[in-house]
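This document opens with one chain alone, in structure tokens, the form predicted alone.
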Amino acid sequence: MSKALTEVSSTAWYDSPLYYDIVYQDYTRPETKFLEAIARKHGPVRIGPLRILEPACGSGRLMESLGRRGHVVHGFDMNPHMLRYAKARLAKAKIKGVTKHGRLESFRCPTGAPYDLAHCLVSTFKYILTERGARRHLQLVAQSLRPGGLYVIGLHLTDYTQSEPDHEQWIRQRQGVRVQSDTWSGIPNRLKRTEACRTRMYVREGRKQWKEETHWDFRTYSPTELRKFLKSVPKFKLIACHDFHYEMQRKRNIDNRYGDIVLVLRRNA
């Protein structure tokens, strides 16, 4: 069986859209159903499809899923490989979605009517490493939403008493491709508000196998830091909290009893 050297970079994980997509494929259906349920329960009254914005749309898996259900989907991402993959999948599915290049803290929305819903899941928000950048991001999203519109953000909370790296593993397959993803979150630095992260992805296609490794930093958010941050952006009001099980009946608070949180923010008039 042939082997290749490990590719190590800050973007390897995102330069391989197919393998990234395979890792997260099982989340697509529950996330789609959850976002629709959140919009029905908490969003502005609307007849017809939702207008949905996805900052950091990645491989476009949720754009496709929501687009197939009749919603208007727009997204942006900073990685050109992801954008090409997302555009191709939307074209193949005959979905008229819009994808644009942009960063979380400095994007420009596609022109048109304001959005009913925006979402940014799986801790992508934590790539914004400064308080100023994070506030700017929320302000930009608020500007893109109609009054009463919703922003759903998912992120892992930080436990500063953590003494060992945290490890998560996913193993998924699709059409003869097997991907194993191992992600480690380092011990958080409370002073710098960062944690060093590393993902090693083992890919096997037929007789070929190789590894890709990605290193990056996340911004840390303890429950106290997150509550304080949300209060600093008056354009939004926190109206509900859930977790990464994406179950409407499973309500949470921002505290240390679990490691992840899904925030439902409503834009004030």
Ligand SMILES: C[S@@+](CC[C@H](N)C(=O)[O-])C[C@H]1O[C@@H](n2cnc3c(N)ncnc32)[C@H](O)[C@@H]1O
The other form holds:
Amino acid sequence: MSKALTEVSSTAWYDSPLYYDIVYQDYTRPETKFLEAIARKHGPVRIGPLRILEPACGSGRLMESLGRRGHVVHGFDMNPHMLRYAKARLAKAKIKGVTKHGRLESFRCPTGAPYDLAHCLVSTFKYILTERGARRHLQLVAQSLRPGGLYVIGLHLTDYTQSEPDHEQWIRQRQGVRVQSDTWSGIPNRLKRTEACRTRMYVREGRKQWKEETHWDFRTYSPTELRKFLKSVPKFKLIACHDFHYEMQRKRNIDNRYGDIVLVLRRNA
Ligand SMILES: C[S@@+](CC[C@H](N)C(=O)[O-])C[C@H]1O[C@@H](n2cnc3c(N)ncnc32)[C@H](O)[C@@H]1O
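Just the form predicted alone so far, so send over the form predicted together with this ligand.
Then the entire complex follows, led off by the chain already shown.
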């Protein structure tokens, strides 16, 4: 089939929230259940719904899913298309969530603070390209959490011995829209601490089909770099590590065994 390239930019797939949302739809349920299980096991003792903050909330898929389960959901993002989409879906589901514009490195502590739980999954944290920005982000999240509150971060670890670009593919459909998403992570640059990433999305909607391509840099974190970074933010203590299977019984350490890691950080009193 002929697929004309319509757009190449640093935000193309976030400017089309529906397609992003379709690609990630299967993760939403396991992530939601995992976040609740983490809060039950490690979070501050609390009766009633959790107050949850999602930095870089994107299309609001997790805000909706957690909001439907009765939790108070607040989120921010820098992409206006994502924010509009998230706001509209919360309104449609009659969830009184709050969505705001904000950047990971410099957001203002939301008026809904303090939160019991914050989360930033699927490598979103790696959009913060500097050490200073990443540290500032953790400080701002710590200020937004109650003492004992949790921050759950999911990211792909970097292997500097990688000699080929890494490729992942998702093909998902929803209500007549088919999206194929191919993502490549380039060979990491140890000196610059960046990896060049690229996602190409093929979209078919009725008789129309096209492709969009997004190029961006992620900050790299080897296990050693991640351990060192976490030590530099004394406001948080690492209390558990899991992986993208989102299973409570599957635990791991910060090591080279495989790429995906989910960190559970607890804000000190
Ligand atoms: C992979 S999506 C994750 C969205 C959502 N958290 C989820 O799990 O579906 C990454 C999101 O981060 C946002 N983003 C990227 N860099 C950002 C920054 N520096 N500050 C705020 N948002 C950012 C993008 O607009 C996008 O919505």
